[in-house]
Amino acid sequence: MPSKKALVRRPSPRLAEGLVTHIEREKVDVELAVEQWEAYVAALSAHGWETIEVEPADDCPDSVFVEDTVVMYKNVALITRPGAEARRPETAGVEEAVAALGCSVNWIWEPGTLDGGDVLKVGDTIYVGRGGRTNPAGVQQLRAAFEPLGARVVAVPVSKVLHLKSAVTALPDGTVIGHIPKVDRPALFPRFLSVPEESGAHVVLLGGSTLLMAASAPRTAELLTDLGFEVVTVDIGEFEKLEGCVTCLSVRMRELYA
């Protein structure tokens, strides 16, 4: 059995209707978006990830951003309650997928709201963005679910971007990276590296020293390459028009099998 599995979800035909909060709406080419998504999935597969397609949710324009619907820690899948009410129907198919993989399933309940894009795991520390899509009750419920398993939960203010992981992600050594103008409190992270482009703040750890990031951040790619990382880039321009990034498009589940 491969040690690395990733949940993905094919873009909805209604993708162009997806929500935008902090940027101006642009026209989305859905056909091109599907091609970009397929290239993203191929990049995961090429680096040893078994990709598992969640049942499509064609009536949910934002459903391709599957990361927002579930948070994984060890063998527990915490099904979220998205802050945008229109996105809540997305969770049912994801719940079925993680249950079929043998995960222990938990849930965020009303009045809590939590988007998976607000959750950044660095070892056993879980940073949770408290902002537009995740409320205090959601943070409290996540803490209740994961602290008994050994996690340390740290709440982080988010006001300049949609989600915490729209502002910061982490390198394999635990260093948090972000584009300073979009990060509320960089001092909250023990090790922080500023990157020159907003989309450069988003990396997916493919394994070892290999990182997946958007093609829209060439200067950050050069910086990370100079630091000794192998950088793989994909064009996700159509998803960036909807405040999406490389982390949003999959749920990496190495914790279950490693």
Ligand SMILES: NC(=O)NCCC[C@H](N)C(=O)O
Given for the second form:
Amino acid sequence: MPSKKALVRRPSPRLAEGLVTHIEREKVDVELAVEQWEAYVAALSAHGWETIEVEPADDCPDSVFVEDTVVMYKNVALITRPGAEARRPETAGVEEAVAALGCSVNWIWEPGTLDGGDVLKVGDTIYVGRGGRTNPAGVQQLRAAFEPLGARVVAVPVSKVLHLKSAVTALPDGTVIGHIPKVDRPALFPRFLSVPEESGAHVVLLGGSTLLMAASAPRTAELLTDLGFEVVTVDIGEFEKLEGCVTCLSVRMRELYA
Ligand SMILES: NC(=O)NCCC[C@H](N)C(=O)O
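Same protein, different state: after the form predicted on its own, show the form predicted in complex with the ligand.
What follows is the entire complex, opening with the chain shown before.
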């Protein structure tokens, strides 16, 4: 039976110092961010996910964006080497957490860099964004880690946003969704649906036809509801100021053997 465990990591008190690359810096209210994070975790729990808190990394402003530090495929946890040097100390605590869950652990090594936000799994196809955070050696190492396990790794260019999953994610039926102005090459995806808002491109699959989305994309929520999905929304406005989205606040683990 598939597991429904999700790693999350409490925001650092230094969250407001998090990196911004493609947007203007705005003041972050850390107290409000903590409330939003708690509501996000509660939404996962309410839909049957057992949330596991990785030891907080208070000195790492971006540590709440736990998705960037590990990529899961089957029972293997690939610990990343984040493209932003300032984020590299985040991985140690995540490695401990996945090892404790019984995962096989593998690593991206220098000179490779890879952020989990650049990795989109659609069945056994793993799209990887080659952009500001993930380099060619990171792509090669991802292939070497997961292709022997049955995955097909497809590299796609990312130049307009921080990560591949800032541009596109996938619905439960495998349709890739994205806001066209932010997607480099929509034609690379076999089935692509354009959505009206940038943050509408981000969905977390909660199970069945239920999707978790940011409250900032009401028109996309309407579109997806009309297509027969159940949409659950959370306000993650403080994280959006740091280029975060719903996907990056957790790592869902569906195929643990432990
Ligand atoms: N996977 C993600 O979308 N991660 C968001 C990371 C945001 C953080 N401020 C960063 O620039 O690394």
